[in-house]
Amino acid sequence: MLQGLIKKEDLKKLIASVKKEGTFYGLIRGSEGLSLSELGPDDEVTLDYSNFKMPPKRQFFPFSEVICTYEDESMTDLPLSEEKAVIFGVRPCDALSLLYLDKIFIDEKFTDPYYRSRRDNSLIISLACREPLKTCFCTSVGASPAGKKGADILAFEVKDSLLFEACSEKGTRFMENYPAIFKKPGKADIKARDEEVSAAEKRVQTIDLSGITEKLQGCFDSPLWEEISQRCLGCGVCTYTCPTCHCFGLYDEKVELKGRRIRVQDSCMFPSFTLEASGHNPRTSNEERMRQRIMHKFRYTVENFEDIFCVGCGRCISNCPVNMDIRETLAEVIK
C-alpha cells in the first residue's frame, strides 16, 4: 500500500498540480454552510469539520440536470461531462455510499452514462473521521470513521501533516503521479493515525441491528408504521440529503418550440412519487411512504444485493425538522 505524507500548507502545491488537469473539489464554507466546491490554490482548504450537509452524490447525480434538448421535432442528448476531478475532504461513510449507487446507475443491462462518466473521471480522496458527530452511526451499518471503501484514497490528518494511503489503482497511479508533494511517513506518523483511528472508532455511537431484515420481512403490515411516522411531515428532506437515495423523475420544460428534459431528485416520501393519471396512487398514506423508505434501504436492497443501503451518516435525524430519529424506527423495528 503506497503511503505518503503531506504537510497540510502543501495542500495548494497538490492544487495547483491538479488544476493542469482538472478540478479539485473541497470543503468552503460559504453562506449555506460547508459545501464541496471547486478549489484554488489560493483558497483555504477546511479540515475542520465532522461531515458536510449535501451528500457527495451531488457530484454524481445533481439535483437537477439537463438530459437532452429539443427543437421543433428533432431531439440531441447532452454530451457527457469529460471533466477530471479530484474530490477531497469525503468522509468514509459517504465513499462508501458511491459504491451502493454504483450498483442502480451502473449495471449489465442500463448504465446511466451521467452518472458513470463522472464517476470514471473522478478520484475520491476520503478524509478519515477524529469527531464523529452524535447522530453518526456508521459502524452499526458496515462503515466505519477510517473505511476504505469507496475511496481511492484515504486521508489522515497527523498533526500539521495529512498522511494519504492509496486504497485502489487509481488512487496510488495518482500519488505517484507527485512524488515530489509526499514524502514518506515514519512510525511515529502510523501510530499516531492509529490512535486516532481507534479513538474515533471507540466514539462512534452504535445500535444493534442484527435480524433487521428479517423483522422487516416480518412485519409490513405491522401496525408499528402508523405509530412511527405520525409526527413525519412528509417533507422528504431525509431522502434528499441521504447520500443513498437515487430516486427521480423526469421531467419536460418547454418554451415556445424549444425545450428540454430534465432528471430531477424526487423523493418516495411524496405521494406524487406513485400518484397515477387514473388518480390512483399505491402508496396513499404517510404511514405507507415512511415504511417504503425504512423497508428500501434495510431489506429490498439487502435481499437484492445483500447492502443496507444506509451508511449511518445520520442527516436524516439531524436535518429532520420534527427530530425524527432513524435509529429509534430501527430500535421499534427491533423490539
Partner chain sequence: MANPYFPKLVTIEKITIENEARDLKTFRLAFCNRDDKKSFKYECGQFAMLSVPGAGESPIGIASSPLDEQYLEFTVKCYPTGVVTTALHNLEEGARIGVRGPYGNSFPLKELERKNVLIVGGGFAFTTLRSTIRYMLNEKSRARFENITVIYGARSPGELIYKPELKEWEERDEIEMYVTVDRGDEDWKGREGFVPAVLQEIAPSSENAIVLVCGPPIMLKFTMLPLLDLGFSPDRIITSLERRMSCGIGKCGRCNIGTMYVCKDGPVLSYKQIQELSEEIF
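Between two forms, the rigid core is defined as the largest C-alpha subset superposing within 1.5 Å. Numbering follows the first chain given and starts at 1. As the structure is a prediction and not an experimental result, all values here were calculated from the model. Compared with the form predicted alone:
- For Glu83, the Cα coordinates differ by under 2 angstroms between these two forms after the core has been superposed.
- With the core held fixed, the Cα of Asp221 is displaced between these two forms by less than 2 Å.
- After superposing the rigid core, the C-alpha of Pro62 moves by less than 2 Å between these two forms.
Return one more block: the form predicted alone, after the form predicted together with its partner chain shown previously.
A lone chain is what you will see next.
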C-alpha cells in the first residue's frame, strides 16, 4: 500500500488543500473538551490525546435528524447529503466500529440512504494509538491500537512527523492527489513506527473472552443479571458513547396538516425503549435491560452478523457515573 510522510507542522497544508474541495473534520479542544468537529479557519487540530468522548458514529448517524416532511397527503424525503468530507484522527477502534454500523445500515435488503450517502462521501483517516488508556481492551475483541480495518488511511506519529499508509483504494487515490505534500518515508521512519505499535499493543489491558457467546446462550435466566444491574442507574451514557450502539426511535411533530418525521438515537437502557402503544412493556426492570445490552453485543450480533459489536474503546467504562466496568461483567459471565 502507498505510504507517505508529512511533517506535523505541514499538516495545515494538507487541511487547506482538502478544504478547497470539501470539509475537514478533526479533533479540536474547546470549552466542552475534545470533540470531532469541522475545522474553521482559526482551529488547530489536536494530536495529543488518547481518545475523545463522543464516538464518530454521529458523523453518519446523528443524534437526531429530520428524514421527511409532509403536508396534507404528500410526503417529501429530505435530500441526501452530498458533503465531501475527510474525517481525521479517529482511533482504530472507532474506524472498526464503522464497519459494524455498515452491517446495520447498509444491507442488501434494507439500506439507509442517509447513512450510506455520508459514508460514501467520507474518507476516514485513522490515527494509531500510542498511549492506550487503562480502560481500553481493544485487543481482546479482535482490534488493535494500529488496526487498519474501517480506515481508508492509517496515520502514525513518528517523532515530528506523521506517516500515512493507505488502507483502501479511496485512501490511495487521496494520497496520490497530493504528491507535493507527502514524502517517501525512510527505513528509520518505518522502524520507529513498528516500535511505537509494538509498545502500544503491550500497554493494552486484556480479558479472555473465549467462549463468551456460548456462555451467554446458557445464562438468559441467570440471577447474575439482577446482581450486575443493582448499581446501574439506567442513564444510557454507555450506549450514547458507544461507537456501535445504533438503536433509534421515529417521532412525528405535527401542526394541523403539516409535519415532519424525526429519527432520534435511543437507548435500550431506558424503560420507555420497549414500551408499547398498548401500555405493555416487555422489559420492565434494569435487570432485563442490562441483560439485553450484553446479550446484544456479545451474542445476538455474533449470531446475526458473525461479529462481536464491541471494539474495546472503554468509553462505557470511563463515562459511567457509578464506575461499572463491562470487563468485570464479562468476567462474571465467563467464570
